[in-house]
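This document starts with one chain, in the form predicted alone, laid out as structure tokens.
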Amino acid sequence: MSAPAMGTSKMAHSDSSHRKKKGPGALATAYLVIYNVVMTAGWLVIAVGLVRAYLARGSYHGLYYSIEKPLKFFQTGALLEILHCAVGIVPSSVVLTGFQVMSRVFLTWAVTHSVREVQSEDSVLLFVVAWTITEIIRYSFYTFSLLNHLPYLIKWARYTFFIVLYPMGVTGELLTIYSALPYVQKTGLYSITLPNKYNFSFDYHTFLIITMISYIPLFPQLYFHMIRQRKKVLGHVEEYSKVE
């Protein structure tokens, strides 16, 4: 589940305080700044590509094909975030980060790329738009945080836009997986049947159904966790504004 990648790293408040205590060295910080700038630029390219394709075609149908290559490249590039956590230059859970990153990479390659029939589905555009907006905000947030110059607008956007983008992305992901089911069942994609020399079987169709069911317990937990984080990070500012 992608969880608008808002939770791919720890939230801003805890991130900032932890980084002050034990932040990455100068070289690691420089690398992370470059990485996040590149990723921000990459998702901006995807956003511009979507807008240009829409203006040229006058329709939102089939826009995926206009940004397919950069989407695959930059979403796959997020795998480095797992490595960042593993080596300790980013103070986040390797398991949580790995789960969230791999869920998107899985949807990008094992579903959308592998089942070409779903690429024209509106549901694909739904999660692509949600991911694109989320990642532009997220990587911008990390970049400015590393530079110790975080504009409040970006901070506010990171802890506010997910309210709509998270359900939007999850809806698109689920509908895309659902659309892929008939094609997977028909072709036996990635499935392994018996008998074989390894005496092992795997049904990809069933695996996708289980994946969809897993959203039921995971989505509410992640979503309301982010709601609580929003209150923690932005709550005191909003309360101060009311007093004023």
Given for the second form:
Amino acid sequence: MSAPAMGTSKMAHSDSSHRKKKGPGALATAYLVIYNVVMTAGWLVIAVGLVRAYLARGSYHGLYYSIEKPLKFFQTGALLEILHCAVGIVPSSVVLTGFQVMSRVFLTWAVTHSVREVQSEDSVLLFVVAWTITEIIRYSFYTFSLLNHLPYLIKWARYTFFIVLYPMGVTGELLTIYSALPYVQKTGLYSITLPNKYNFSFDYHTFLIITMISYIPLFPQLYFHMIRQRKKVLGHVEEYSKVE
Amino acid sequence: MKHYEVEILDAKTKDKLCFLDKVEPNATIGEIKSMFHKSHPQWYPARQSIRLDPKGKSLKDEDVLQNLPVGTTATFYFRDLGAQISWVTVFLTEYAGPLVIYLMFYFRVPFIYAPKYDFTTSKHWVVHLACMCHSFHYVKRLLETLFVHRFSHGTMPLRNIFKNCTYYWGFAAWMAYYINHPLYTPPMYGEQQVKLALIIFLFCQIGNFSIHIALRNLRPPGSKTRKIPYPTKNPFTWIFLLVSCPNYTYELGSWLGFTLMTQCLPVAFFTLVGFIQMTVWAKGKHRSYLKEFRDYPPLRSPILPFIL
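Moving from the form predicted alone, what structure would you give for the form predicted together with its partner chain?
To see the whole picture, the full complex is given below, headed by that same chain.
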């Protein structure tokens, strides 16, 4: 469900924010434009890296390694978005944004990075591609919105591509976590057993299974929220000109 | 004596829900709620929110009709608060759970630990002490609910019981699992640590109880009045000089004591989460004291002297 981190309430807010609300100050807007431009560029780098590696190797196997570093850098950089909400320059819920970013960061570091054996799995490519396309659209959407110059194409893409990308990303994420399970169990990765002086235990293997199960209630809720948002935003096609 | 006419509209749809004529001018909102309940039996008074303005604050049951800013035909707006449950019921349920659940782990009821440990007891004396303290704490809470506390609200939303029970019962199970585990490790500094922890725990239990009694005595039976609490002859209440909600301060102290006694990380988590919640409540209470009383003692902090 972190696949395309659509920022559910975020987009509803940023659509209305440049119409009705005060919005961030001039300095904050400038900073946010730079942030979103940099992130768009970063994910474009990842996209280009994937394409080039594919053309060079002739297969889509093991493409993760070619974009590992920029993926980690730019996905982790998204943590700043939590700060943006907390400080108030972005009118979104800290909790919702935090949850979405943390789930992406969790998959990047606590699963893919930590369990080397899954890095060559095709499921990793599945979610990386989903995230890449989603983020390029999402960050350019924010950039143009902040500049009050949003091309309808970008808005349309943002509220349409998720229909395929979201399930695609979720599938990739679940398959990746699933393939990590045997290795985590075998090595006891991130797990604490009894006895110890803090009288505490943690089984990462069980934790991962619970995480996978949590997708069942969460994913449909987020997905159908996006569908409803799409109807609301794109429904008024007749009233909108190409450029707002 | 002029009678009033009262109409009640739905706050959202503005539909006319009820019309009452020949209402006494000295009728209270509580009495009006009873009358409304007669025509709409599914909305018992506890789940009615009656206000002057659709988006305004709820009127109190004690408010008298003729003292409100309304004409002789009064228009009120109604909002359904949802199914309600009494505070007493919620407290009894949420506190009975931890008592029972902890004992199940203490007695190592089957299907929790490996079968060879079923119905055995821990060999560490601190584990027995911890069970006694934990049980004492919740028995105290149950008795206070029945005999000490005077609640200002009769009810709360029904869904709260599920939320609250999940919290109390869940944490109780989590803590009890480790403390009563066959592989439990007793505190690092042994008897010294446990004795100190017990003193802190008992001191704070007495303190907490003293505060509950002092608060009860502020309020005559059956009333909902609010007064500024002051230190009494009981030294445990002298903390009122520095703190608005010392019941929470003592509660934090009790759980810190229990954490020290058991040296168990889940207990520390429970203490932390409880502390955060109690701080939120204490700050709210402190703020309403300041709003309601001009002469509220300025030295007091919400929960921690001088700090928080």
